[in-house]
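Next up: just one chain, as structure tokens, the form predicted together with its partner chain.
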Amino acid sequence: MTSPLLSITGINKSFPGGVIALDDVSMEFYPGEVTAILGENGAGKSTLVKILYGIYSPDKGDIFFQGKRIVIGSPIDAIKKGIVMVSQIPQLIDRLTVAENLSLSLTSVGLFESMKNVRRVFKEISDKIGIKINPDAKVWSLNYTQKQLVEIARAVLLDAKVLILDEALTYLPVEERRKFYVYLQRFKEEGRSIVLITHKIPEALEISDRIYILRRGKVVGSLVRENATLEQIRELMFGEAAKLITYERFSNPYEIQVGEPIIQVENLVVEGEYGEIAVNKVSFKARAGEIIGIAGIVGNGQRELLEALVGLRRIRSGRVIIDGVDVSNKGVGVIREKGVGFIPDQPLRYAVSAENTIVENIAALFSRQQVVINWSSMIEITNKLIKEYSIYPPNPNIHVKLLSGGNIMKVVVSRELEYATRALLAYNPTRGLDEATATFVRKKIKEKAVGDKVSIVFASEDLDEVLQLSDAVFVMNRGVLYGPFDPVSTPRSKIEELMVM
């Protein structure tokens, strides 16, 4: 039996207005193995590697590698022992270079050295994981995923021991996570030590050796691969409310009712960061009642097709029209006006101020048009989704910053889907939700399509969410909308054909 890599013994963490974030947790992981954390959304999993990665120091409990004691005081010191995380939310700083990020971490270069070095390995390790991004491109210019996809280039240009992913495949575009799994096969034969963050749970089942469940702050269980099973797991993570996830196809009796169309887009054009054209000559319908999903890679103009639609990117050429009226390039506010839902590609930075509290980020939506707020029927809204969504810790003045990244998401979510009545726009719903609660957002979708008579066009990365909700479904590749497909009797390798071609 070989000894761990890398273990903790008895941490616990709490936080300032006494979460519990982590009890008592002890976990090995060994060189050669992929070990992944499960846990529903706010079980302490991120807290956790934060502090295997220094960005928290433990209030108890040791950490040891290669059976040795270690205080890991920053990342710094992590990095150096060749412990490396990507986080669940992109750590990059925004007005700096691809290439400029990574110089930061890189101990092999000189403080008076340029980037001219980086730039060359970036390249290297590009092509070796499969990754198509120019290093001289702005952290800014990229989107969610991307940013991800730097994050993990950057873990492997700094040869780690131990790689710690949080949430960061589960988005990886097809040929990217093929290359990635093979990059992963070889890592471990180095033995090396991988510890990675899901919430796929069959993906976590299908490359971890060794997997560990977090419920509220405590291990309530550790199981070898060869002996764990999908349910088990979901059981564990879950309680009672595992029985409820499903990826089935939501029986759709009401194709029938579907009303008159409330979203109309007529050649659409838009512009990316850079200029270039990013939506090209798209049209489509949307409406009452129907949902349209968007499935294709990250980077193919989805992105740049909802802010446009919600007004927040000029439209060069081409119309939306929103129950009846021409709203192209009218302003974001016109538009939400009429009562349009919108969740953006990257919910924390767009769609959440986090130094307010969950009601004041609530209020500001629906108190909108008012001079004076109605607070207690804004608190009772808050309550009223936290309730229905389970955000945890279910407090409507606690600041949004100190919520873990699942609940951050739900907050946005339920109140974007609460807001919309004639509309949502939505990218990636269910990003970072874990299973239960993303069905449980799929189904509440589903029901305001059907039930309020809502018009829906969402785009995702995860395919199987498209099939799963879609009325209709579009692909969007190179700016370039085709569609649409039943999502029934299309086959799916029609639609991956179209997402890659």
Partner chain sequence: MKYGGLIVVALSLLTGIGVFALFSWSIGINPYYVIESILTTFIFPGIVKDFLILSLLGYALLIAFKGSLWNIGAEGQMHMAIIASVYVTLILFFTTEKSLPIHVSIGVVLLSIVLATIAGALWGGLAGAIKAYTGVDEVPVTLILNYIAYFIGNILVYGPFRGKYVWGYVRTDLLPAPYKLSISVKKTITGDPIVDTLNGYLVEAIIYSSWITALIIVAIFTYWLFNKSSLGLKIKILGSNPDYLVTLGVNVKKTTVTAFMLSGAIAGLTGALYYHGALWRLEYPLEYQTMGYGYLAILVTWLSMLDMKFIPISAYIVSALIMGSQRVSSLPVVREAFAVIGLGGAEIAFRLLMFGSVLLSYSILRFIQDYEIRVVKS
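Alt. form predicted on its own, vs. the form predicted together with its partner chain above:
Left out here are the partners and the other molecules; the chain alone remains.
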């Protein structure tokens, strides 16, 4: 066996409030290999990645690169050493072209390439992957798959020796994801190393050579892929909770029929950030007790649709009717007062204040109409949600910024499900959640619909999630809504074809 390209030994990292994120973690990353790091929410994956990329410094422990001990002081420092990260959310400037973004990335670390050469290299990479993009296209006009290609191209141009993929490919459609896998195979054949952070165990088993499993900040497993099984990994990650994971369609435990329409959308037209039509004459109804699932690749209008429904985005034309009242362009306050919950897929941007505590973030919604907050009641609700959703650390007074991404999502999901009495709108409601927690949340959403007769409209890039939860499935592509389709009788291939056509 060759020597590790990158290795860490005895890494420890703690945060205020008694949060131990990493506890004596050691790992090795070899050239020509894909190493997957798996773990439940709060296991320490994000903290580890941020240490490797120079965002955090370890409290204790060492990092070795090509056999030499190094200190990574910043992302630019990491890039100069040959460590590049591609994250789940593309880090690109929308107003610039693809080529301008790539050139700017090179300039930021002291590298200078002509625009002609940048275009040439980008064309070579896109040809190899099989995803054609004009290098002079504005980034805002690209879909999610295309943006991730730009990020991969950036890593190649930066001559990455270690490529960290932080949930970067997880939400691509199957065929698009496999195109990237083929290219990553070539990448590692050049003697480079790939570190894959993912919540999808099948993804790790499909692409990785070696798998590490973190649990509550400790390495609890180190497996070679050929010897690893799905069941074994789940047990290491979740213990007894692994038995509850399922992708079977949820039945209606109460056998309650859907009722009257709660949400009615009529010929809705909504603009995107740059004046383009993001939602194009969309119409549908969501009835009491019914779950409407919208499948689609990110960037096809799902976010704009849901933001318009909850009052966060202005409607150019058409109507949104909730409980028989036209709420078009009436604002988020009016819509929320009707008992409408909202789960965005970027909670730190749209749903919580990182500088405030868990209980303060809960109180901000439940006490929005009150002059004086009943803190004892808010703490009682918060403690109930912490216990029910296994939020870690289980402290209502801990600041949100000290939670892992998955636990921040748990705070948002638990609060909005508790608040929703008439309708729930959600965009990727389990994004960032581990398998066990995602299964639990989907069950809670189903129970909310059939038990409380709440109307639910959600969009997700995870087609398994859409098929598992929905009573009716739609597909959104370039602002147009196709459907409805029966999730039981409609072939999966037909839905996927509509997603990428």
